[in-house]
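A single chain comes next, written as structure tokens; it is the form predicted alone.
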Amino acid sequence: MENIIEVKNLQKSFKKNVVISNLSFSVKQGSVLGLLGTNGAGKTTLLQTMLGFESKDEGICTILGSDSPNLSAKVKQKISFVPQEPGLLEWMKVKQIIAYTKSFYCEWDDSLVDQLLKEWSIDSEQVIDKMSVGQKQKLAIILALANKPEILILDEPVASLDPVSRRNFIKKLIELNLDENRSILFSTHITSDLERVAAEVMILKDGANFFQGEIDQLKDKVVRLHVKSKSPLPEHLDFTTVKYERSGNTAQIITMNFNELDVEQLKLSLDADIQVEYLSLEDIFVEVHS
């Protein structure tokens, strides 16, 4: 499949604070990539820099072959973005902002808008300023979906939604991806939401790409090893670790590149018993950032 988003060696700082550090990744056409990171990891800055809302210091970013921040008008027609805070024109009624937004696009799915307004209990006559935070986020999502974008970019899209609304939204994303081969990039720190909709994950840590690949691949590679030796364990190991916590003859190791042969060699070198514990995505996320 063709890469529709390409990011290479991207750098972004605010004064002396490095937010994005030599970051490279790609998104294939028709894929759903979940961008996972803690608050402050650089997720929002990355998305805004990709879209040209923030200038980059160094590196290359292209969307559908068009270079950011100078995305062509044609490419912009094919992208929808939902920020954490929607920034809607709150003096308008729902029906007014729908008509206003529609005027900017060549394509618009009125039936989808009507369907989602009904499913998500949004009154088209309601003034936006009188809506709850969750309703405003739902409305922003509807506006983003209505122009039938090829690429949907979402920054913490369900942060203000209740669990039922979150599940309904994720179900809609899955339908859009399966039925229309739409490409979706969304940031989140909620691992359960990511697992429901994304086959691929990118973990952003300290502004860098810690991992990108299939979720199942990540779970196979990042494991916890429980070590019990007959003698005190060394201060350092000749072994690839994310974390190494020892206490006398016992230790816990988080390794990024689990390989059974390597573990067998470690057993022999330490004269130890080693038990392998496979982790959930949430456990991996916590261990990587702790």
Second form
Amino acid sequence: MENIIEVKNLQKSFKKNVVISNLSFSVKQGSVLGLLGTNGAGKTTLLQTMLGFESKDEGICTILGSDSPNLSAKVKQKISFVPQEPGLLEWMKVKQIIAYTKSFYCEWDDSLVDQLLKEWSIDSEQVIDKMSVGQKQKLAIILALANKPEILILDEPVASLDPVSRRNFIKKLIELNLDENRSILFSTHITSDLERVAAEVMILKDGANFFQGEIDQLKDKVVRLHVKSKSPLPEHLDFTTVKYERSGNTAQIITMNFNELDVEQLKLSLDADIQVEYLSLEDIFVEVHS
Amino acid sequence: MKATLTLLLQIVRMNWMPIALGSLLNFITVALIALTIFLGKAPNEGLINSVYILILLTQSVLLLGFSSQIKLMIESKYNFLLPGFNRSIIFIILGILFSSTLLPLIMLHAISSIDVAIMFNILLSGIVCCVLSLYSQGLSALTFLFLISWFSVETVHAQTDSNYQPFDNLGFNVNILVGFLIAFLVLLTYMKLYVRQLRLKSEVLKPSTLQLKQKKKQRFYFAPQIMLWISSKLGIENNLKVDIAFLSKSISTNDKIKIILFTFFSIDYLFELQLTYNFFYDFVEGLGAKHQSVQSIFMAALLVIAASFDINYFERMSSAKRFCWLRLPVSGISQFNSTLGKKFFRAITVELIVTTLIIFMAVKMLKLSDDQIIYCMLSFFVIKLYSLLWAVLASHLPVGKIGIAIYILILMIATFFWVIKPIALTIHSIVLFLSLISLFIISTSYAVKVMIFSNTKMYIK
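Would you generate the structure of this protein in the form predicted in complex with its partner chain, following the form predicted alone above?
Next comes the full complex, and the chain you just saw is listed first.
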């Protein structure tokens, strides 16, 4: 499959504060990539730099073959972005911003707009400024979905939504991806949402790509080992770990490459009983950042 | 094309009053020239002067009307990703320039032999302000004021000294300067629309330090900032917090105009002290008006602007009260009210001093007779009183569109009668009266906009 987003050696800093450091990744057509990272990990900066809201210090960033930040109008027709804060034109009414946004696009799904407005109880006569944060977020999502984008980029889109709307939105994303083969890149803190919709995940840690791959692959690699040894455990282990907590003869190990590890061999070498605990995405995320 | 029209419609919808007025002025300008062409009459000096004034007015009203909205649209991160947005904005800017400046100038040139250098400079003033307004409306307005004043003074020099050609003292061909400036402005527009990166404006302040948010609009608060710094050094925390809360609202356009007028007259005084030439009169005459007929008109303009009460004071006061009361319960309500009252009194006193100074300088400069001065002062107090009354009402009642419309209407009627009475109704008086009204509407609409939209914003952490 063709890469529709390509980021190579991207570097971005604000004065002396390096936010993104030598980051490379790609998004294939029709895939859903979830971006995970703690606050300040550089998720928003990454998305904004890719889209041209921020200038990059170094590196290459292309979306549908068009170089960022100067994305062509043709490419912009195929991209939709929902920022963390909706950034809508607050003085407009809902129907006005819909008409306004529609005028810029060749394709526009009026029926989807009507359907979502109804489902999410948004009054088209309402002035945006008077809407709640969640409602604004919903409106931003409606506007982003209506032009049938090839790439949908979302920066923590569900943070302000209630659980019902969140589920509804996730369902829409899945439909977009499965039925229409749209590509989706989205950052979130809510790992359960990410697991529902994304097959692939990228963990951003200190501005660098800690992991990119399928969620199942990540779960196979990062596991928790409960070790109970008959003799004191060594200070260092001879395989890569995320965490190694030792207390006398017992230890908890978070592995980095469990799929490459021979557990039986490890049991023998440590003279220990080892229990393997497979982690949820949220646990992995916490362990990686702890 | 559809996108451009929708964008234009939204921009007009946001600030329709000055834009409608600018468009009307534009229509009158073009119609006036078209009528002259149609009637086949040779244009006289009066017509050409009036058209010049109309072009300048149209430029100022349209540019001021459009610029803040265009800037808002450009700086909205949501818009940046809309395909063809930049192109639409450029079309709109070019459209404004064409209709407000280029079209009347071309038409005027077709019916009379106007100096090309002057034409270039009027065009340049339009472009300069149009582009600069994408960065800062205040900067654009000041540049516009400076350019118009400069051109006017140059014109008067050329009229009074037959050997003098406009812009002779530059020492080089003015067209080179125009070309260079236009190239520079094109570069600025490109940077704003394409190269610029829309950094998200951080709302976060340093948690450890209590400070006013350094918004562009608040840079006028240089003196209060120093006072805040001193208060913080002296450890007067409560006073400091009240001050911050009170000053955190952005100042109104009314205040900005007062500052501009104050600067204008101060420069004039400096010129007068040097006994070289009178900047203010040269400016007026350069616009084509006669010395005597313009006095009362300008006086009226000054009075209305100076007499308009800053309705923001009440809004700031209630906002500061809300904010501080939640955070300063220890002071007790009476102490709190007294502190806030002092701040309010100080702000009003400063406002009155500035207004009085402007009036004093204007009266002195215009060399009015005693009767005229009494008439001026009476009018000043009447308008001030009405303005104050409206501000008090506005701070207690919800301000609807009808309320704003009534306020503007009453002031317009009052101004109209005031202007009509002392002078004869000449073409220049009508044109200058329109300038007064447009300036007033702009200032009022901005003041009201600031008042309405700043209600929910608190810039302090």
